[in-house]
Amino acid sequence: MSALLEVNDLHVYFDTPQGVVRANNGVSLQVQEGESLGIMGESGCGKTVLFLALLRLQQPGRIVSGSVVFDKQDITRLSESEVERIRGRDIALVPQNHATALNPAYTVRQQLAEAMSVRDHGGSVRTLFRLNRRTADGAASDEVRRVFRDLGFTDDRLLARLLQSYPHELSGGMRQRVLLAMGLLLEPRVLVADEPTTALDRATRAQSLEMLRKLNGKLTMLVVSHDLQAIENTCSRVAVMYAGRIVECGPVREVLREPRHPYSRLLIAAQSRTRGVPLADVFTDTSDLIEFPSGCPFHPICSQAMPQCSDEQPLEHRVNDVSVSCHLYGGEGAPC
């Protein structure tokens, strides 16, 4: 069965005065329709660039090589007008930075109306300028009420006040909920959620995770999060990224409970450790995406590094249902 979304050996580079930043340095993954895939990794590992490349929004970065195949179309080879028909309608992004993602000059009602217009008529500037008051008033429809009820917003009076509000009048958690509702109103085939639980209180976070969990099987989701519970509750598989590549990928429970790659073990241990209990003595900055070491980029700080780790880049190998890029394992390579 062919995947709905398939990334093959994707390389995305940024030209800087210090040198070329290889933000994605050979990313490969497959996502089946209706599947939920989580992406984990430290800041700077290339997660955000990967998501932006799916929508051709990685500028000023450039896609040097590789492909992003969505529904049998290579997005990297489409014209801008062809990508516009996919962006927001087939693949929707719920960004992490809620403080800048919403337009401060428009009410929530107007911005929800814009999202619904993109869904129904396309996202050109001409279409959006043709929005009339009737279209904007339509943002208070049963459709909007249903989405916000699923997010735990059940009081119609409070919803009416929310729709009339400007982004600066809302808390960070409420802005995050508006962005999630906007993404769901687009009715995409793929929903990309970047840190969907950021700035949410415990109750709202639980409601948002429950809604994302209910979406399993109804649409395809990519969820990037540092929250182990968020990944475990909303995703069926998880991919771990390091230095612009996916180093381990497999079923959520298997990867989180028995990580194979040395970096995966360190990452999961760091996020799940008990306060006050020391972690292994590993001191390092974020991986340098300009001056890559030869071989495996993790080998300089890996406690299990072998001689070939400094010379040969590891291939992907299968260990049960898990794909891992590490010289500790052997067998046939297979994409995530």
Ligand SMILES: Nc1ncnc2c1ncn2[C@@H]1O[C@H](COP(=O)(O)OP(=O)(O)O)[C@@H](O)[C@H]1O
Given for the second form:
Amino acid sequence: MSALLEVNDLHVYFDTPQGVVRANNGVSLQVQEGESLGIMGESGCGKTVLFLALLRLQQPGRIVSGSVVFDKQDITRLSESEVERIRGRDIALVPQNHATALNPAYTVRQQLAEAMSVRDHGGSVRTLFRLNRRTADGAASDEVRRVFRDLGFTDDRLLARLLQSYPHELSGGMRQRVLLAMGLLLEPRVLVADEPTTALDRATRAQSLEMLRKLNGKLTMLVVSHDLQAIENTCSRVAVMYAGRIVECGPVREVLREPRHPYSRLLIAAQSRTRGVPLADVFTDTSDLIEFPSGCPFHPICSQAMPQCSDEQPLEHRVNDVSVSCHLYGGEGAPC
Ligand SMILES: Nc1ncnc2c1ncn2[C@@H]1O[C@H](COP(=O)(O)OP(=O)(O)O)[C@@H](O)[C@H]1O
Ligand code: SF4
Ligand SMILES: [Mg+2]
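Structure of the form predicted in complex with the named molecule (previous: the form predicted on its own):
And the full complex, kicking off with our chain again.
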């Protein structure tokens, strides 16, 4: 079965005064229709850049090589107007930065109405964030009410007030729910959610996760989260990212219970201890994405590094249903 979305050896670089930042340095992954894939990795490893590159929104970064094949079309090779047709209706992004993603000049109602207009009549999804027309005010449509109810917003009076609000009047958690609602109202074939629950309080987070869990199997999803429980509850597979590459990928329960890659083990143990708090530069810093060590980029801090690790970049190996990029699984070294 061919994948609905396939990323092949994707390289996305940023030119900075300090040097070239290789934010995605050979990312490969596949997502089947109806599947939800979680992506984990510490802060700065390239998750957001990957999600933006799926929609060709990675500027000022440049896609240097590789492909992003959605429904048999390579997005990296399409014209801008062709990509514009895919954004929003085929692939919708729930962006990480809720503080700036909504347009400060328009009410929540106007921005949700624009999302539905893009879905029903086409148009540029960029207008979602740069509205240029006014939308009539009125009662919340049944559709909007249903989506917000699913996101745990059950009081109609509060919903009416929310819809009349401007983004700066809302808390971070509320803005995050509006962005999630907007993504869901677009009814995309693929929903790409970049840390969709980090600003939410515990109860609201549980409701939003429950909604994402219910969508598992109905919608194709890619979800970045620091929350192991969120990944376990909402995703069928998980990919672990380190220094701009996927180092391990497989069924969620297998990877979370028995991580194979030494970095996955460290990350999962650390995230269990910090209970989903984003890990900022615990094992790397940005300079690592400019000056990569030779061989396996994890070798300077890997407790299981072998002589070949500093010379040879590890290939991908299969262990049961899991793929792992590590020399421990190459046949010579025994898996531990
Ligand atoms: N506009 C930019 N200019 C330079 N470097 C950038 C830019 N955006 C992201 N990066 C770098 O790309 C790397 C990956 O960033 P990002 O994908 O945002 O990480 P995360 O995994 O936390 O989402 C980081 O080193 C970051 O500093
Ligand atoms: S390839 Fe070597 S250095 Fe890299 S994670 Fe595996 S054992 Fe550690
Ligand atoms: Mg990010």
